[in-house]
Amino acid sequence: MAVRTAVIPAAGMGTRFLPATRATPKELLPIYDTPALQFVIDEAAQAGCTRVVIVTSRAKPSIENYASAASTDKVAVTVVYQDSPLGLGHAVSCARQAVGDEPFVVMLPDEIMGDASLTKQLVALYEKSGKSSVGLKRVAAVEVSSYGNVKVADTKIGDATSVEILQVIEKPKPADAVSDIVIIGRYVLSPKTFEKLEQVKPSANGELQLTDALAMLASEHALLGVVSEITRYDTGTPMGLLRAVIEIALERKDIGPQLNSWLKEKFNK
């Protein structure tokens, strides 16, 4: 079945960005002149999605206002609500009625990719295999505990190079890590994922983790991954956002040369 819907969880309150997020949701903070959220919407459209469902909070009306003007002739943008901050798994579950009985992409707006190539790969892999597929990346050992960690085995689906995910552990202690491969914020999920999320038990802090549902899929040999070296900007912290602004602006033809000249002048004094 073709993958045509993207879900963007955007209900978090962005406390790391206070006081800015008292007025502006972190998803609308600008990367130079473009809200971070827009990068993800554009990526979804470039990957072939015709619908984007933003999961937001009623405490963030500006997200709904932005979404109401974000639809184009290529993609329709709508919102649903997550009324309680109960984790990523719960946020994805809130989109169930909007998604229906179809496969869907989950795109974390705190992670901006350099292009849509990884999402396109994951969509193609799902459409060939019928199995949920997630973006993966190799990281330094000290970084593994910040992510969902996976144990993998090589596999081949058609012409696509992929791995079968055998085990998923959420933010393991260094001694418990099963590899140097972690999940990054792009997923193409079967509608069966919603059934798995119903079975997930809350974590110690009361949240429902998407990785617990992925672990169930892995145990059934129903989860694949693509290990990617795609350019990726983590905008989940103020420093990460600042780095993204600078690096993305440097790549732009309209502002890049001017910014580059200023930086050289600034730091060569």
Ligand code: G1P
Given for the second form:
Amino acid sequence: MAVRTAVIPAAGMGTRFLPATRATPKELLPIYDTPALQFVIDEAAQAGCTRVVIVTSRAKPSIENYASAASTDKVAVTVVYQDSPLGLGHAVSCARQAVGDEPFVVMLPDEIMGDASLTKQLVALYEKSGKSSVGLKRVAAVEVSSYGNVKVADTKIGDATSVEILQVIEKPKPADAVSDIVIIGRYVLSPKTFEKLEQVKPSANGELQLTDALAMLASEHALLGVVSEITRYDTGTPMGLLRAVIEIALERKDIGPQLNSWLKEKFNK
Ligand code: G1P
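If the one shown is the form predicted alone, what is the structure of the form predicted together with 1-O-phosphono-alpha-D-glucopyranose (G1P)?
Zooming out: every chain and molecule, the one shown earlier first.
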């Protein structure tokens, strides 16, 4: 079945960005002149999605205002609400009715990708295999405990980058890490994931982890991954956002050259 819906969890309170997030949700903070949320909506459309469902909170009415202006002739953008902050797994399950009984993409808006290639690869892998597929990346050992960590099978599937995922652990202690491969914020999930989410028990902090539903899929040999070297900006912290603004602005044809010469002038003093 074709993958036509993208779910963007955007209900978090953005406390790392206070005081900016007193009035502006972090997903709407600008990367030069474009909110992070718009980059993710554009990526979904480029990957062939015609529907975007943003999971937000009633405490963030500007997300709904933005969504109502963000639909185009290619993509319809709507919102659903997550009324309690019960974690990523709960946020995804709040989109169940809007998604329906079909596969869907999950895109975490704290991560901006250099292009839509990873999401396109994951969609293609799902459409070929019928199995949920997640974006993966190799990181330095010290970074593993900030992510969902996966153990993959030695055999590659199809092309050089697709692998079967055998085991998934959310943010392991360094001693418990199963590899140097982690989940990055792009997933293409089968509708069966919603049933698995119903069975997930709250983790120590009371949240329902999406990773625990993925672990159930992995135990049934129903989870694949693509190990990617895509350019990725982590905009989940103020420093990450600042780097993304500078790097993305430097890439732009309209302002890149001007920014580049200003930076050179500044640092050559
Ligand atoms: C979430 C997921 C984690 C994943 C990460 C990617 O964590 O729970 O498995 O590796 O996104 O950014 P968060 O960063 O929201 O704590």
